[in-house]
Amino acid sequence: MSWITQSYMGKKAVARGKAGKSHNLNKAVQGDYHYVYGPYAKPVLTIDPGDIIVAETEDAFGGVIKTVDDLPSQKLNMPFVNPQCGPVAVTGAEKGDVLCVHIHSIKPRGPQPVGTSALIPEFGGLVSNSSTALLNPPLPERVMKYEVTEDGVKFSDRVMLPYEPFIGTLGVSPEIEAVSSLQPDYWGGNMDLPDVAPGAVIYFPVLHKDAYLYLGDCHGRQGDGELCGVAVEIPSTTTVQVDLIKNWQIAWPRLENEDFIMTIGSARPLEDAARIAYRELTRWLASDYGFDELEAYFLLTQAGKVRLGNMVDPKYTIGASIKKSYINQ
């Protein structure tokens, strides 16, 4: 038996978890990608609850750094970066129910070498940028291209990488705002999350009416922090499964894969983003799992584990978890 069937998708959403309609989101279907996240686009896909999408995304960079010789700088038409597929409507979708996304696949689509990564004038965790305004000359650019195949991430002739894919940029449209494609919030985004990989369930708080799933910005693999600011940018097929959960009011994101719940949180500074994440976390276990509300602080002083997502991004991303079986005894 799956633990899907018993995750939060499985007991509690409309399908149960069970498997709809699959819908081909190709880039023919597509059309122009967006790169903002916001209800004011025209829903490229209608679905109900359970259907299946298979979606083709383009890298961070929309496909335009083909070499090691086209220097973002040149390349880039910022800030149209980071493509994202949709927004896919999704039928009965209201605001206070929470939008379910069970990943089934990642991989990687066109001509090797399909992995892009660069480092990029005043971008990244270690170099000055439009928050952190120093005099510093800005690094060098450099762009790298890998290799990326199920089997594995060629990052040289001496280093292997295991493929260990997930979906950068995921979320649904905020209420009435229209941002960028670049930030990460309470409607997910640009949360570069490594455990938002396939087999996990991500769950989203429903803002606008039929929700409006956006979906882009796939990694081959990526380090804790995506230091220099771009990890192994790859185009994809990426499959989901979405469903809905009425009426389960949420306020951040939210993760379960087999082993563990997550919660999300976004902010700057980082330690805020810590702070989001474990309070999320705290009344998650207040509200399901029978602690009360300062027996779970307890708990999760003592077990708690948290996962560095993005600290190059207009806002940076915090996971905070714990095991399911320290929790389901």
Contents of the next structure:
Number of protein chains: 4
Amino acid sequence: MSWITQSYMGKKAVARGKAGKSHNLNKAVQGDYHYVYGPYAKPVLTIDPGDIIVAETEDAFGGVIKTVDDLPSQKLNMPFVNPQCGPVAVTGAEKGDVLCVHIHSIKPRGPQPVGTSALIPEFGGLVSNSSTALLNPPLPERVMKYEVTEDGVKFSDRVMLPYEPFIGTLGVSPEIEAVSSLQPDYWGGNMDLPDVAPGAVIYFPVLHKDAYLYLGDCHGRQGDGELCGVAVEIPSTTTVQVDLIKNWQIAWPRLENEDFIMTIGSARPLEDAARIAYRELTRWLASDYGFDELEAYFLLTQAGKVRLGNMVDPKYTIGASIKKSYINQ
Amino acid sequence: MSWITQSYMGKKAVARGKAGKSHNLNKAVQGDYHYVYGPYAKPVLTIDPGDIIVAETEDAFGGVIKTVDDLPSQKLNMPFVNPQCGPVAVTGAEKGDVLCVHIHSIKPRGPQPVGTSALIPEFGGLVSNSSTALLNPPLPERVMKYEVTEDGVKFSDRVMLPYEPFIGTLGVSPEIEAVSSLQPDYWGGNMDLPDVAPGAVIYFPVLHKDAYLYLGDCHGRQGDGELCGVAVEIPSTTTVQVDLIKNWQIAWPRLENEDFIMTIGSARPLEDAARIAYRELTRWLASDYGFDELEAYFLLTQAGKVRLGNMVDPKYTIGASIKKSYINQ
Amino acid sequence: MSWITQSYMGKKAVARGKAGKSHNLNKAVQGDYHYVYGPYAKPVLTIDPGDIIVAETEDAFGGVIKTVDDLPSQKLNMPFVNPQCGPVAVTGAEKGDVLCVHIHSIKPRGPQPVGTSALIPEFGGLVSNSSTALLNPPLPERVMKYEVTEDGVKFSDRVMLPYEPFIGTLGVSPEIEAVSSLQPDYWGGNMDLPDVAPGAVIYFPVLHKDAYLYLGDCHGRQGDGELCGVAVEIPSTTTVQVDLIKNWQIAWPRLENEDFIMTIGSARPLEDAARIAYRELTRWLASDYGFDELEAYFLLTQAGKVRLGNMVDPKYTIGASIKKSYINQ
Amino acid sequence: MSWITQSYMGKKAVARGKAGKSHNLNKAVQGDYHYVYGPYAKPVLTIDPGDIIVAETEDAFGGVIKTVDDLPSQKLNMPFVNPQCGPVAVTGAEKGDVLCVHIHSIKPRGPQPVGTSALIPEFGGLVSNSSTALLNPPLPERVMKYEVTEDGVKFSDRVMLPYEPFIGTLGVSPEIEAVSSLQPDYWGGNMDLPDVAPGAVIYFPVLHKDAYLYLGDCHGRQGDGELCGVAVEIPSTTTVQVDLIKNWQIAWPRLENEDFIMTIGSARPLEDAARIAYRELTRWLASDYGFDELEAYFLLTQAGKVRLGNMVDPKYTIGASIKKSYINQ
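Right, the form predicted alone is done, so what does the form predicted in complex with a further copy of the same chain look like?
Every chain and every other molecule in the complex is listed next, the one we just looked at coming first.
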């Protein structure tokens, strides 16, 4: 029996985590991709809780960086980057509910080398950029293309890395804002957090009627922090199952997998992202696991884990987690 | 002869800073106020460069905090706060231009006590809040009402403060985003910078066809940082003159008055706001005032001034300036 | 054959990682413990490279929190906290060398309950504190006592946690400063990083003649970030082997174990700690592993790991690492 | 009658702000200058409250940058920079008291061009540096020499700036630490705050018996933030009057002049410096001026001022102030 039956989705969601109808969200169905998370676009699909979506996502560059000679500064047309599938309307979702996204699989899509990374001017975690705005000369612009299969990421002739895919950008529409798909926030978005991977269930606060799910920006793998700002970007065929928990008030995204529960915060400076994530986790332990708030604070002091998602996007993202084996004793 | 004739607006704008037609943007003309800066709303007015707008702005609470017993947590309906007049379409404005806003006057509007401030839960510069998310108990919620006239702000029976009004939230639409009017950014928005005051000209990068000017959130006065998050909030009658400079590429808002030129940056942490503002000012000195970039860096080291706008909004705002008398020798 | 023979210590150090004489640094030998890392104290021992030290460390409170009724605000005498063993002079160490510390074992010492944690006023990662200085009321002061053996940490009647000990505070003397043992910095100090554990070798830049090694503040275990500021603090018997690499210029502490190499940065805000750690690791890959600097930047983007040490001390600490299996292909 | 008689020094100090004996602290008396603020050096003078010190300070480079060809990377011997006069023992000062320093005058000393500034590798507010550690190439190293007299600072043939001198580094010894004179903290130190100028009185918490006053690093003038990290550095003859207030517990330096009272905070990120300063000022208004703490919080929201000292040193410094005319109504 899968742990899913014991998950929040399995126990509390409308479809109890049972798979419903499958919807093909290929490029033809999607039509134009979107560059903001917001309520002003028309849904491309309407689904019921439990339904499955098989989405053809584009890579973060919309596929325009085809070779190492395609420089981002020449090929990209800002702000039209990080194209997103969706919005998908989920029947019955209302403000104050929680949307569940259970990731089934992420497969690379298209001709090799299918993975792309790049050094982009004024962008990245170890360079002067548009926020940490300095006078130093820039690094050279550079593009990397990687062969990526489910067997591995060929970083170079010398270095082979495991294929550990995840969804970089995933979430729901804000209530009245339409915010760049480059930004992570309390609705999800561009969290670039490697735990948002096949097997996990991610929970988002519903902020707008029908939730309006967006997704895109899959990565073949990524280090903690997404240091230069560009992971192993791949177009993908991504399969997710969507469900709905009514009347669950959460302030920020949450995640669970077989091993741990996690809360996700996005903010600057980085300690604020950690504070958000850890405060949410403290309160979750207090509300659902029988600890008082101060005891939960002590427990996370001794047993909490931190995963750095990104330190390059408009807000930085941190996931704070604790093992289920510690709290289910 | 006014210094305005020697300003960027006076020398480079389409109407050369000369006043054109006056438009009444009272509450009836405005109709619904807006809570996002974005391109998805329909313009309430279309004006030509040089035209004047006389706007009836609401206070940041939309007028619902009428007495000290009207607690924000009960009266406010988030995210519907900080209502904005506009958008005003400006004929001929295109991406790559600069919109000029010359502030003529700001007058309190409505019955006394017309000024409002408040301590709002999870908000403010010296408390645990939604970003710096801590476990401490909150401060008590509290509302202050102030008599505000052009002669002064009556802080208390004991303390009278000067009336030094400015526009808290002012700017143009992003290109594809629609962002909360609570946020300042490169398009202006909720900068809460006291130098955005009568007499000054503020320059914004045009990001969307017709610019789409928004304004609101006038303050009777404010200290540096807007410490508790709520200044002397007033409804107002605010008069601004709008002009347009074609083909001037600026990345962030700029400001000039009779005494100084200023660049405005908004970011977190606060040093990033300062870096943005100072880098923009360095480059402005290099492009327009005959200094090389390193000489400008030295000059600002010895003669730059920093004004803290807010340290409470989703991004913090800093203005960096230098006296015209130093650079026009 | 142990991986140690292939470590930096094994290959480059004066004693090639071979164990020398063992020195007993018990409480009698230590005499007064120290509260600063600096060159102004007289060495308690002088050892040769390769020698082993068996140190009796005190807990971070100097043992004065004996029961849950011993409140820190009453029992602690600031700044006399976090007592350190040492300084130990290492023969032949000079500025420009690297001191190697190979941790053999950490055992709890003293009567049960031997572990202590506490909520201390104005201190901790999720509360208003002396740096993030706010007006909120404090949390209640509270002390926890835990039974700690090599079999586990008894967090509560319900929750048992693994014993995963490490040295919280470890490093060498600055050149001319004498800095609180509460602070981590480029000389080591209060890093509170769980990877500083038995089995690992930590490398410190020698800044002063004879290095002057200090250590203390052992933890029975700790979560990432040491959230409330106080881990499972234990008095211990800790055994380390010291060695010396001549003429190796490093700017910040480094660490290796069987699985990975790591660089350690301490700074505020937290992103600066990450930048320091990742820049050091980028340069290490470039100098020793045959990558050019930009290739190393890409590699860490795809395969770097971040461990959060503390987010509560005067500087926050982050370790950035990469698996040896990725870079030794 | 001078405002000094109504100052804290005038009303509460041992000598009531009356001038006592004058002490010549010239280079011969000083002997070796110091590079740390700490208790381990022997006092060069012992004075009584009320006494005056006439100190010959060196510039921050110890005078070794004599021409524009003397590059810092070649001439400086880190960490031996920012030499300080002192320590001066003040009779009767004990932990829990406050040391008052009333600045009488600062005069440039030595042959022209007496002022120095420089771009130093890995240092400065708009470049990659040792904390904000990035991979970008550095700016060129560059030295500027300025003629500085009491009539002005000759920035260039074109630009003349006012002479507005202040003491960059001033404070007392920590209790047990000896910290680099490059760092500002709660004992004062390298605050680089232009309000520490002739006419002002600065108050420091006494942390060690006899206080141990240090001073140095005078600036002919400086912009807010000391942007490139090096102001108009001058050797000087600086005259200060020292007094002592018994049993006044303050946590951070305070300052007053004829117009305002100010609290000074130093921290990273910059918002923490502002939080410290504003919290201290809130509490000062509450303890001494008849406001309750929340009323003070509101008052500073509407009338507080922020001065950015440095955004380049190991901690950033901000002064928060309010006009005496507002609070003495």
